[in-house]
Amino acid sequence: MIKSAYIHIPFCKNICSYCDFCKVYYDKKWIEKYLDSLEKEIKSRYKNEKMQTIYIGGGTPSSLDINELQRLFNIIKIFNIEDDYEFTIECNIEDITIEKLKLFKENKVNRLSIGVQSFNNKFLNYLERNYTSDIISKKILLCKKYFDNINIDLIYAIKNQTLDDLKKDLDLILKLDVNHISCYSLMIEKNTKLYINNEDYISSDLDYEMYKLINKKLRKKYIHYEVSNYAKKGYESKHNLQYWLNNKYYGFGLSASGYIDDKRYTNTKNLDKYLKNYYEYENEIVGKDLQIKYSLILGFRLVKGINKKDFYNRYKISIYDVKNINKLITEGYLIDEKDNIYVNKRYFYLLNDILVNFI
């Protein structure tokens, strides 16, 4: 049963130096055409299930103006939603206005995910964010007047960033007292400005020290429930948990990925093709062995790991029969405790090195 839908809005008024997500510069002439195609795609795929989570990402969904956002929400009204639903929209600081916040609220949005990235102007400039630090706290406090469930994204391990710089960012986030925080080490991906400019990573030792500092600071107030995510109790991202639990979900829009029946698919990144209603670019049929691999790779991202009984009920095999599981337990990388198997916290920073055992 599909309970979640991701909707991609690719338009941005500013392209950040590190961003490798599918995006195009905001141009009004494309918006209506894009929303027309999006509506057609949703109507062609959606099978009237009740949605527990909806997530509008990008790009920058909040870059749309009031009328464009209202058109988007009118399209989304096609979805049946559970009573206990989570409906997230991503926002950039510079787009936040009272008018937009009221519109979100009126259209059943109940969670905001805000890309702050840093409170330091030097690093905001390096990342090519289109605002300065002096407005961040004001905008977050404005959001808190309308929404209780707010996530803030923070990027760390930025070139020339020190532990003291990061500590100041963390202190400012803690002061804002939001209910969810996502922390990502800067990745320099191909086809980004940072990659083209041959920018370097900071040292792996400093990156690790930063990771430890984040855990030390945030765990005093938040539950560390996924490798990059921290939440107050009850505010874990229901939508992202659908991914990490390897559950089915719809993906709508340019470049969006979905998992329906036994097929994982990714939509085209070509705007012209999408506007002509050619949505899907590639797909793979996911047999049992591949489903198990996805469950391991995604499930071990969670601090609590994988429930052994749930794994058996889903795949009709014991998790101990999966290649390398027993070896990793013996070597101390995985902990086998009561109902769950999870990654040893000492090695959580090396998660990708552990997950490669299942690929």
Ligand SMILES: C[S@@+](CC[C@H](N)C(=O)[O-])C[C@H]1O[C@@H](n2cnc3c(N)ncnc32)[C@H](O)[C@@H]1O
The other form holds:
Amino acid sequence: MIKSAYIHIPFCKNICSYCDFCKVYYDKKWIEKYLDSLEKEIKSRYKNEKMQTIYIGGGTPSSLDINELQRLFNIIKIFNIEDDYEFTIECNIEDITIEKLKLFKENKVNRLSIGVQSFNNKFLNYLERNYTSDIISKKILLCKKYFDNINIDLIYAIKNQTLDDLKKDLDLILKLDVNHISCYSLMIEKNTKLYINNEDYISSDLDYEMYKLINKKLRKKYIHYEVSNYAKKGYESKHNLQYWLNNKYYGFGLSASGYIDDKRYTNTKNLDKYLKNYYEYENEIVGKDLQIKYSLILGFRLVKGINKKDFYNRYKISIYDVKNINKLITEGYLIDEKDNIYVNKRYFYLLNDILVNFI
Ligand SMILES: C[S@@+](CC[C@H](N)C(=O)[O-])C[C@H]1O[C@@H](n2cnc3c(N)ncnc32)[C@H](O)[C@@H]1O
Ligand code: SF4
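So the form predicted on its own is up there; where is the form predicted in complex with the named molecule?
And the full complex, kicking off with our chain again.
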């Protein structure tokens, strides 16, 4: 049963130096055509299930103007939604206005995910973000007047960043007292300006110290529930939990991926093709073995790990019969406790190296 939908809006007013996401410069002339094509895609795939979560991500959904956003919300009205739903839209700091916040609220949005990335102008500049630190707090406080469920994204491990710089960012984020925080270590991805400029990663030792500092500070006030995610009780992202639990979801829009029936698919990244209503670019049929792999790779990202009974009920095999599980438990990388098996907190930092065992 599908309970979630992701909708991709690829337009950005500014392109950041580190960004590898599917995006194009905002150009008014494409928006209407894009929304027409998106509407067709939704109508062609959606089977009228009751949605528990809707997530509009990007790109920068908030870069659309009021009329374009209203058109997007009119399209989204097609979804049948549960009473206890979560409806998130990603927003960039520079786009936040009272008018847009009111429009979001009128159209059932009940969660904002705001890309702050850093509170330090030196690093905002390096990341080529489109605003300066002085407006961040004002904008977040404005959002808090309208929304209770707010996530802030932070990036750390930026070149020349010190532990003290990170501590200042964490103190500022804690002061804003939002209900959810995501912290990502900066990745230098191909096809980004940072990569082309041959920028280096910080040392892995410093990266580790930074991860420990984040955990130490945020765990005082938040539940650390996924490798990069922290929430106050009851504010864990319901939408992202569907991904980590390896549940099915629709993906609509340029480059979006989805998981329907036994198929995982990814849409085209070519805007021209998308506007001509050519959607799906590639897909894979996920048989039982592959479903198990996905469940392990995604499920061990959660701090509480994988529930052994749920795993058995879903796949009709014991999780202990999965290759490498017993070895990883004996070596101390995984902890087998009560109903769950989870990654030892001491090794969370090495998560990717642990997950390789299941590929
Ligand atoms: C889809 S992006 C958000 C897009 C939104 N337009 C913005 O700029 O905030 C989701 C989050 O992924 C994180 N992210 C994107 N690229 C990253 C990279 N190369 N390294 C680390 N984190 C990254 C950022 O924190 C970003 O807010
Ligand atoms: S980080 Fe966000 S605003 Fe920057 S280019 Fe990527 S999607 Fe656009």
